[in-house]
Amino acid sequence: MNRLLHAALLVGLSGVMAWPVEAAASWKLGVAAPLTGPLAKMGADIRQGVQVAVDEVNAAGGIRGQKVALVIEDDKGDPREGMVVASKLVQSGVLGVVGHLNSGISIPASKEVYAPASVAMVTPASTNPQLTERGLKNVFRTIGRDDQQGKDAADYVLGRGIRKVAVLDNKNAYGQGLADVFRRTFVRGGGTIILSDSVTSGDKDFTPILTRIKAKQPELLFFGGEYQDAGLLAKQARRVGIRFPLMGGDGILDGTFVTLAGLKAAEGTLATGPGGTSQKGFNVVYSKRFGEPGAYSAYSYDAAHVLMAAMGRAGKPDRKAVLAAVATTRNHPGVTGRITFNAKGDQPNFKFSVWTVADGQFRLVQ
């Protein structure tokens, strides 16, 4: 991993977006997230929930006196980039970072990078459990874990008295663990799986897969993946004639969806994830400045708090003094809710919303 890491240092980083830092800063926080590429959408509802929070701080007087810099990074949504811009972002001299949204990319980067400079690392959006499962002491997440969402998922659907479905995923860490747990309690609560596969993310054409779906006539299609695939998956289900509903976790869950997908398409399709939580007085701020919320803004915002109430704890702009502050959160009042890390860094209490897509938008359900 050295070699890795002395080669992500080395690499050009044209192309990684930083907005400007104030030198005299001494409370700097990181963002990493994908700003360019097709989780681009999420990348910004990740950053815009951040530079709120950090205006509300810095508006209020700063932290001690001194007000909060921002380093933002874009990992492109890529693995092999996100280790490039944790690097550079442990470089820099950031206390904590709030990101990635991609547990492919969190997972690596929290271990390889983060860990070794006591860099608390705060994701707003990566749900799948292992990457709170492996003893790290600096990684922690506003948002709950995919067998906590593939279970609310599952258990929504079989409360609907829905017993025969298809199950696909992308491959990817968070696709295929999502898909991992709806599977496994799907069956435990009495359903049958009566098709189970895979799909490349990014392919063009899912025709031939959705064929052999229609042909077993299932009740649901239950997606793990994120939008840029779902939206393809949804406009060519119609296609082929498929009219029983699709369904996916948080992943799917912003309006690009249903652009993807068209409105006919959509319309009707279901999707776990954040949301019914008291936080109208945020999405009003946020509105006003960026638009619709989207399914992690408000996690975000959450994330770039409890850092920043950490610093303030801790005295000092010092790494270890911040992530042990970081992990002596308690009852942290967040829009979202109210926020108690326990020893993984996991809310352990975390309940899932269940969305669906009506008149060209995600509409709370349960």
The other form holds:
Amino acid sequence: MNRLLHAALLVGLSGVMAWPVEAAASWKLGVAAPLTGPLAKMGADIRQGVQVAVDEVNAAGGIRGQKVALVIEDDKGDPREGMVVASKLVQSGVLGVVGHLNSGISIPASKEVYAPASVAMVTPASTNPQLTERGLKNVFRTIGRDDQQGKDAADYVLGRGIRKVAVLDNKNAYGQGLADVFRRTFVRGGGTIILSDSVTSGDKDFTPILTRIKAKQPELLFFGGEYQDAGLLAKQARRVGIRFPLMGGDGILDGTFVTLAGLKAAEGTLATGPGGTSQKGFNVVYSKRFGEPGAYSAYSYDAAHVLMAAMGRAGKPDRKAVLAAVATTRNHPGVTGRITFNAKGDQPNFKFSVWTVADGQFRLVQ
Amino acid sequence: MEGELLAQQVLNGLTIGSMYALIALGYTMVYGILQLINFAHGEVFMVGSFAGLGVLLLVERIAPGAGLVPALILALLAAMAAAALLGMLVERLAYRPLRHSPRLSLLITALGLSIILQNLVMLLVGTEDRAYPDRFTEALQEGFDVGAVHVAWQQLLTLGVALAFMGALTWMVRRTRLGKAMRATAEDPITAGLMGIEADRIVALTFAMGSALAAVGGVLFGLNYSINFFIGTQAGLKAFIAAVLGGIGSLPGAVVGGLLLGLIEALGAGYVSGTWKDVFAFVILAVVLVFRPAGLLGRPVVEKV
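Starting from the form predicted alone above, please write out the structure of the form predicted together with its partner chain.
Starting with the chain above, the whole complex follows.
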């Protein structure tokens, strides 16, 4: 029995040891997103978007005749876990990473783990401005920044003639960052914030704070946070008798929001987020395999293509060469628009669209 | 306006508070008899909540047009039965073999059980947040206005069901033979045994009843909010605070503690800031324990010499 076990272990070990040698020659692309946990739906959107892109490239013969291999890791939406899986990706020999979803993970992982290893990180979803403001050369995003998003949201609200709003955030890097920019832009544009407060993400009972907001009679409630809290906010807002709309960022732009809020309570909710530019072909291909694309599906698809195109231009599976090639991405024809990175790794011309829930689904307003 | 706002916040606080109270009763009943803090109790609440969801989803599948009230009653009863069974199972498998071990072993076992139950449910239903079917929550969302106070059916239902079950429990413990046996066992298990009361049976029944009450809380929680495999930790902790606040071991104490905790949270978040909601609860707990170490309605413990 013991000998058998040893034999099995040896076989297993030799398999493990042989792997990196094989890997060194091939194109490896990493994906890191929350595949379990409350944000699992958005994590799946990212993984599936990347999968579609990789399968396209491989079906067309791969990069320089070699297939692209995908290494998928679950960061659970947790910063600590995020650092662990980032290190795992680096050790597994990936040339670049699509991820992470949470700004709170992308910010430390890009600096502490990916930067020392010269791994290019292209996030399809982390919108916190700080991410690209630290002089790092290996950070890019196919999505916009919250200072663009918060501004676009505030401009839209002001444009509708709304002057009195209440603002809540969930205290995390994404939610607070987004809400702060919204507050600043809204006040500068002549609006008044009649109440500003925070909630704890994962808390379930928001009726006390909503009651206070109702009494102040704003025309809109802006929330910086994700759908699991936003869904409950919308549901309970209706319960305490609030009839003005809720607005959020791309973090609430998902069908799960409607499920958690309930159809009636979700109706009329506004959200800024990725626009619907030339995604038709992509939507068809994606829907066939995974159903309706989520908010980040197309951005993940584009992020994967940007990285693989850079691998092709680099010509060799070398991290530094690939990183240099990603940085020179200009006018990449993505399904979300033409992608050009500036020196920070941002897309300076990114424009957020506004969505609203009508008949139980998020639809594009403008 | 100010008065109406206060009334609305009191209603909000009593709603969540009554759920805390239902869970707190289970903590306090078990503590009263075994001097054990059953840290797996929060998970029983969570399982009850999921059992309710399961039944409602099943109803939607089999009889999509079924009446709201019968479906809800069915879900409530099924959740109570499932939780009662789970509670008795936990007691039989994990606590009874350790009844005469040091109390620390029991406490560690309870914590371990809590982790096991949480992970089992996670494997079974996944990690995402779930909501009870729209049809049930939507109908209950509506309500009526009393001046500027908006009363949702949901809040009335939650309060009503919780108070009814608390009343039934009090009646049972105070007025029935079974209740008398429970009180006797809590007072002195050995003497109660000499009087012909089977302690094992009473303990099992206590677990069953406490768990069923937690399941009632779980179904109400599911109707009000969203649920995931993790809700037992937070709600269990809050209910535990409520039980300690009211005086652990005391049934009225658990109810008072639960309602009071809900009120403190609602008034704190409603008048000061949502950021510090949990802080208020812990501060009040600390203050009460400094001045009344046995809790508000608890009997002071006299050190035996």
